[in-house]
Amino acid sequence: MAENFEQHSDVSAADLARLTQEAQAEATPSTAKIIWSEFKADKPAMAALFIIVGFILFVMIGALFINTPKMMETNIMGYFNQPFTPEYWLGADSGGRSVAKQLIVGSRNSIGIAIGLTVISSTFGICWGLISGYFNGYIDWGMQRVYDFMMMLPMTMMIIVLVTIIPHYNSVTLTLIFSIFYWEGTSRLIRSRTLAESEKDYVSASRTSGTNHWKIIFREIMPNISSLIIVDCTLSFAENIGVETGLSYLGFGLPSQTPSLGTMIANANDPNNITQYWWTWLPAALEIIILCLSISYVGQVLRRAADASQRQGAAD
């Protein structure tokens, strides 16, 4: 009789624990639900998200149906055609080339470079900052001397020199050249936060228990600074759109026969284009402004969602 009672009590305790865990899992929203709820609460950010995703999909898919070499051929009959004509939705430039088609292909090139640059430079900068800040000591000292040396180099001049001496470069080559120099800011930011995190109790407890250093860095410290990483990557993406645009505007970006947002804005160098032929540069300028503002809105929502997720994890 007593044995049956004890067995029944054990089963009831196990069922109670299981039900409690299921209830907690249902009560605790997932990260995806937290992000979605933040977007639903912020209507401008929701609109910005649709603008970014929709526009990127549009230019990436639309560029596949445009013959770029044929598009860049000179058409004297289309010399500075005005917008809203059958063949020229957004007008034509001095070579009779469609501004709308150049905007699609140029946006694809500029956004592709910005995405690639953000992925490469942010990944390298985050890893560099995490390792430098966690190990500290001589490792941190040596890594920071490399950082100081890179910061002393004139970044813009070095990029211009590399672009000049490399024959037949393309968007991939340009992205790799940019990535050599644009990881420093991210690494410095992540290092400073990692130095603070590595002094906290949960890191000390993991070290004492013999947890592998790389697990501590990438499974414990990095998730706890995810909000900082999200904001930095978002702002870096908006900044990297301007990096390619600025160099192409100066004539040191993509080749002249490869359209980009920078080469289109460079049409504003001619005073006549600013006043009379505004359609040759204004659409690209407006696109950059709208994209950067939209990316900023989305980044703020992702930061709030990451903070809420961390607070929920700490509460659990």
The other form holds:
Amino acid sequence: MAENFEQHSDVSAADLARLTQEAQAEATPSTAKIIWSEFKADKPAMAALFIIVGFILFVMIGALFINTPKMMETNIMGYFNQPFTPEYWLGADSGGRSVAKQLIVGSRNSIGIAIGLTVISSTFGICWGLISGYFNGYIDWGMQRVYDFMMMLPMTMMIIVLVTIIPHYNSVTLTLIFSIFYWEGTSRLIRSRTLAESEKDYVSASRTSGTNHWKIIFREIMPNISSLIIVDCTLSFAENIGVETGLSYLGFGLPSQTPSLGTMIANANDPNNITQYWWTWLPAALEIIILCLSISYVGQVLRRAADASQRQGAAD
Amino acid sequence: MWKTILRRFLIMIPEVIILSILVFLLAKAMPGDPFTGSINPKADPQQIHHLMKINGLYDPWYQQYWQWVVHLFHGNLGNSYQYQEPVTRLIAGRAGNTLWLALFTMILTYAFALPMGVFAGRHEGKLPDTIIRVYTYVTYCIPFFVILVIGIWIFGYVFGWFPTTGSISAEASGSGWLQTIGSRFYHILLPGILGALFGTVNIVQYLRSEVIDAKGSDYVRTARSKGVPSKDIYRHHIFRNSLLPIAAFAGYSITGLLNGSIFTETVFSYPGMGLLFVNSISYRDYTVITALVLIYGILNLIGTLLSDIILSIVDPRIRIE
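Given the form predicted on its own above, produce the structure of the same protein in the form predicted together with its partner chain.
Up next: the whole complex, starting with the chain shown before.
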């Protein structure tokens, strides 16, 4: 066939190779390309993406230039300094500590924990869901019972109890404690998709030809549901920001000398602060809202990109 | 049918047992011992040692656990150190507040979500659908405690429309029952509305997709060809069909409401079980903590059980396992 084609065509071999490659690229565009064209088609999504990336870079780099212990020192001269002054852009709290600086360090801590939590809990949830969905029968049954049990636990309470039991905790232990309770959503989603995927022909073909189970799970099924995984990770990242800040708000997250967006919102627990000194907590609250909305919006766009029927980008 | 329900019950028993062991061990691991609050600083260490011994605190954990379970079945959950009264009485006094607030929130959630879901499904892809989708999306994404704080700031402090603390005002608690009920209702109004406005997403999305599915089904086509007005089709045919699975959501939402109660009650200083938990943690009042974790766990379990049973009645596919 190929020989025949070469004899009767004036297309050179190099051109043919190039054309074939182009045709293939067009027929099955890479995931990254699909996602990019989806973002190009949706301008607000592009804006959200830039806000998130820019903001995370800003706080990560900015926090390096701030001396946290010095920032957290009480400075009586700055007691509830008004915002929008050259020295205190966003004012100061009851200890005369700059709100703007706390916001930068606090965002760094909160986002860092949310990223760590997403990585750990998603990895665990994905493995759990894949294994549970792939191996039917007793393994799945047992894993489902563990899942049911975890769902029954009052999560917030259990986290608070664990935080009080552990004597010297820091952001790493805190992330680990959160991870114990936040893998269920991911695992359920991945399990149901894996169940459907395991019934497909390529899996049974691979099984019949004697491929190792683990290879089927992680090299064959997982790449096929990778778009789902990306979407889920993005959405749980937005959720996890709420998890950490919520517990820090209650006073059971990061220790009080380590600023977090949650501890800053906790300033609002004082009736004086909430009305008179709004700048001590409102910026942190607004920041959480904007961050969560932007991240979830990006997640929605990724979900559209993952589902060919919903795409808006001009892929064809 | 009954077999499914029975099986669900049987699975529940080991879950409760494991939960109780877990809770017991966590309480044991907490710093402090049960006599920290009840003795004065001058007490002899020898005396404490003796007290611990006669109360069985040096026994192996499984014996202590068994003692605890026996007490539990006698309705004895121990004493709170912080308040120096039986835990059962303490919690009974708070449980009502939490449950009323949860019930009120749930009713309001349904009141908001049902019309929205049907409306969105009916006008699929049009402007109302888009607006409702954006609304549910925004409310779903924002962490709930941030909404509570901003809500209490705007409506409680700036406008002063709602009370910002407690479950009943001081004047009303002494006067007649009408004022008492009125004041209680006034206190749960703002947290209830906020909880309902920001908790509609599951019901709306489920109902919307149900309505869209039902629109193309045979029974709707039959009704249409019979000449049933469009309004009645949505109200009597489609809506009634999705009512039971929607009701099943009530059980699942108990988990969310209880989890949320910790935040709601802290922000509004509302004396329910959630606030009691947060206060007990700061005082290391671990008899109260143990009891509350156990109660919340069992309530979660009952909620899920109810939902599962309703769904297995509605959807026969779930029964065949």
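Between two forms, the rigid core is defined as the largest C-alpha subset superposing within 1.5 Å. Positions refer to the first chain, counted from 1. Just so we're clear, the structure is a prediction, and the values are computed from it rather than from any experiment.
> Residue 210: with the rigid core matched between these two forms, does its Cα shift 2 Å or more?
It does shift by 2 Å or more.
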